[in-house]
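One chain comes next, on its own, written out as structure tokens in the form predicted alone.
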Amino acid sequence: MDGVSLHRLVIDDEARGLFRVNRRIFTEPEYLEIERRRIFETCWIYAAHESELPRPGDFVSRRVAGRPVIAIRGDDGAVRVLLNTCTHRGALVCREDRGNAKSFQCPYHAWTFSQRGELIGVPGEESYSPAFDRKELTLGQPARVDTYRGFIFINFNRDAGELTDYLAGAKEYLDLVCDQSETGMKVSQGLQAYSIRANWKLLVENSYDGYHAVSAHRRYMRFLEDTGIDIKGSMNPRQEVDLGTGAGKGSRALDLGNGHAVIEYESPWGRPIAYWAPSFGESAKGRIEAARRRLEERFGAERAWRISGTSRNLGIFPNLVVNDIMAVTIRTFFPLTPDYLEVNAWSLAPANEHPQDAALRHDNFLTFLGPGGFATPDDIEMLETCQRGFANHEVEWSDISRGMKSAHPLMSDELQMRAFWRRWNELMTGSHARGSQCAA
């Protein structure tokens, strides 16, 4: 048990519909310590995406679950993920955030190692005796590594299930996302990278929270209602949307297994995909309701009008959020410690995405989502709070309960938070729900 009490961490009750959450796992080294072995270093974690590496050679290096990696296409077309630490005395083979390279060499002492982690270069290497081998020496990789439609994860444990057993139901909203375009989706140039003096597991909540947005958020609100959008007829939390027919205005909320979740909704902003809307200007709208008559030829209209008429904030535990709304932002982070985590955001696009729409969506990652945008300020400010307003360890708890007793959970409900909480919780006590995809 590590020494540290795990039980009774989480309230999970059913019957009564509530749900709260022990408010020392937030702030206790000793929490963060246990959740790097039993959750970080166990399950699926999201490196990079196949788009990043075009060309033979190409490469990304970057931390991933707090270890420094290489993401490499080699010259025989696969990908791989090497750990980026020289085998003779630990230093960083690659200090490139990205580029193309035949091989790599450690600065520290010369030794080179080629595109699949061989030690192909060691200086001085009459002064070794018969023992050395080079063999014995190449760069360390993962245990696991393996993608789905262009996402490239790794897990550190051998004995870990197939990544698509993992992802359950999360494949289907990679799928929403990646079956916006024909020719696939690409990784945009540029990185959106900041840190948050909170703890990790709160930006987790934020990144599906539907609860928020009309209180935290007023400024974008005003802002769309000051270009003509109707926020109270098309904001209404409260309200099923019929997504099958796209009828109403409203959203879900849906638990995908394995602690992956979803919240799901029409959104009044319009996005630049199939669906027109007035802020696109008049030159787009042909475009437009061409590129919505190819998903309904490939589709039908009911998936097409999913694809690309409703939007969805997707977190993959533990650490990947997908947020498909004016833009496709993937975003993951890492704790450095109990309240300091790094974030590190990327914009996914479709990879023959007509220019002026490409516009519209870097416009809306940077405006909405980025460091200096109308959201994350916001969202940033309301986590360091949370996060200082955790000095009162009088007040021990968290209420997760929002919409428990309810039959069709919405957006405005908390059913995705308790996903990741109750996965958080079989994983940090060991009790593994049947059929689990981690391993403790």
Contents of the next structure:
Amino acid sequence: MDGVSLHRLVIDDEARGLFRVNRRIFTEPEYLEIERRRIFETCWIYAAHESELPRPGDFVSRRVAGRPVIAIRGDDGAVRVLLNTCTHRGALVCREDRGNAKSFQCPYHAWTFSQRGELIGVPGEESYSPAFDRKELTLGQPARVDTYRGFIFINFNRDAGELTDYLAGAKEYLDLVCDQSETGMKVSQGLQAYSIRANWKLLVENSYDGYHAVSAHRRYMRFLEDTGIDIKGSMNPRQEVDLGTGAGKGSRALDLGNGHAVIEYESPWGRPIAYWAPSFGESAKGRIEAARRRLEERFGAERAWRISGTSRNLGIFPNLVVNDIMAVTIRTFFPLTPDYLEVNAWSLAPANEHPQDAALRHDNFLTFLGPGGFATPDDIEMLETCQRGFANHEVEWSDISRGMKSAHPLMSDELQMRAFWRRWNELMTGSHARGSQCAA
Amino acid sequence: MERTNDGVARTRLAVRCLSEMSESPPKVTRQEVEDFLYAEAALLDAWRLEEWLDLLTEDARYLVPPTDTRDGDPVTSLFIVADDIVRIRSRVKQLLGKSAWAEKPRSRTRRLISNVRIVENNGDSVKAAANFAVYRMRYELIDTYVGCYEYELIVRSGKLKIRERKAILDLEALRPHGKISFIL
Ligand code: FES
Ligand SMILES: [Fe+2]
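Form predicted together with its partner chain structure, per the form predicted alone context:
Next comes the full complex, and the chain you just saw is listed first.
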């Protein structure tokens, strides 16, 4: 079907501990077409954060999963998502990235739509026949909209399950992020909008790839050392993390269900949430220790340690990354072609954060993250060179087997990617890859 | 060539500083700022980054605001680059080192700087602006970065130094560029 083979795209040979992904799915446009329908139109897709819409009438307008949409808080306080295309003949009814609006008037023929998408104004309406019904011409909406702790998701499939069921084990990790703040979390001003000349699934893999840190981010590790952090042994941990006590330097990788996965590890770097590092300066120490004590009061020592002293790279299937590392980044992306994707990345921070902490957070964010950071450009370079390499189509498979036989998979293993690929394969082919075998 | 220009500008500044020491501080001219910016661009395009560091003050900052908040402040907005001098020096060290993979091998860059104007002139410090188009060539692709520089320059021992260097992009997004892996 669809003119392309869906056979053996993923090999999941548990008996031998081998996992392979066929490289055609990174290069052939036919697979992207199927992904659009079977993944991006059936899964819950992150659209916006409630903090971007603080007041009634506030809206953001952006492409989500390739479609122009508007997320708006109505005068009734409810958040709605509208498909940004005029029901008359198609024009964008909203052409600002953000703002505040009572209604949207299409510039083409001046039809006007309410905050709920209802058609409330049609110039020269008397020229239409009696069959013309404004109610049929409400702006389109995604089949489903729901939020979890401020994260607004949309789903184009009416029959999709509930968001909370969909998020499965990822909820606990979003909770760990959001519990940092007693005043809620907010997206900071400043969007990092960039692109990568590579397949979108390579960015999924990369966003929680603990194996590449030592080599691909060598220069960042050197930078950390220069700021007085002892990173030896912490970036390629050999033992499982003891998240209860924080003893030792450890990590783990977890499959959270439905294609979501996380790596969790003790932070080699400082975190603006209650985890001091020399680069923050002595002056920040007092505030950060007080924040840590406050977390302990609220959650007890164990969870306070987990919130502050560990980092986590969380992948929510298919295209949302919430990395709670040197700072918190929300990163979402969508492919325009098999070899080109667009990324939107924001910083998520406690609302009402002390300005000095906000400054520290941004500094910490930027040293590693983003298109001008000391790490992300190198990630982009790696993904782009992978994509170039795929032109050698005789080399058919990428290997994702690391740690497959391990009883305690670590951040530097590839369990998290296998969780993604298994779900991807199920949705694409309607069947499990489990038990498929590598040619000997 | 660029060094000569730079040298001439410095000498002229120094001479004026000496001759006008007792009077009101000498005003930096647009010509001097232009020569300075051209010389800086030449150093950057030639990857003579150690020499470029010498153009900076001890408290210099290098900023690239996000494409959607170009008038933002790095404390309240997430920038693309917001380096203090420690991170500028580290950036240079990384770029000249062995493992800044996005620039290993180095891209070619070419900066066109024009429309130089002095926005504020306080004698020994000036705020200057200039338009830029910076081409980056790598893997036989060309990415063009277009925008406006805002400089805060000060005169130290008769030489211009950079206290703040802000590259404000006109691009609506870093697409298809993807990154700013060199010094913009
Ligand atoms: S297309 Fe919008 S009013 Fe005609
Ligand atoms: Fe990375």
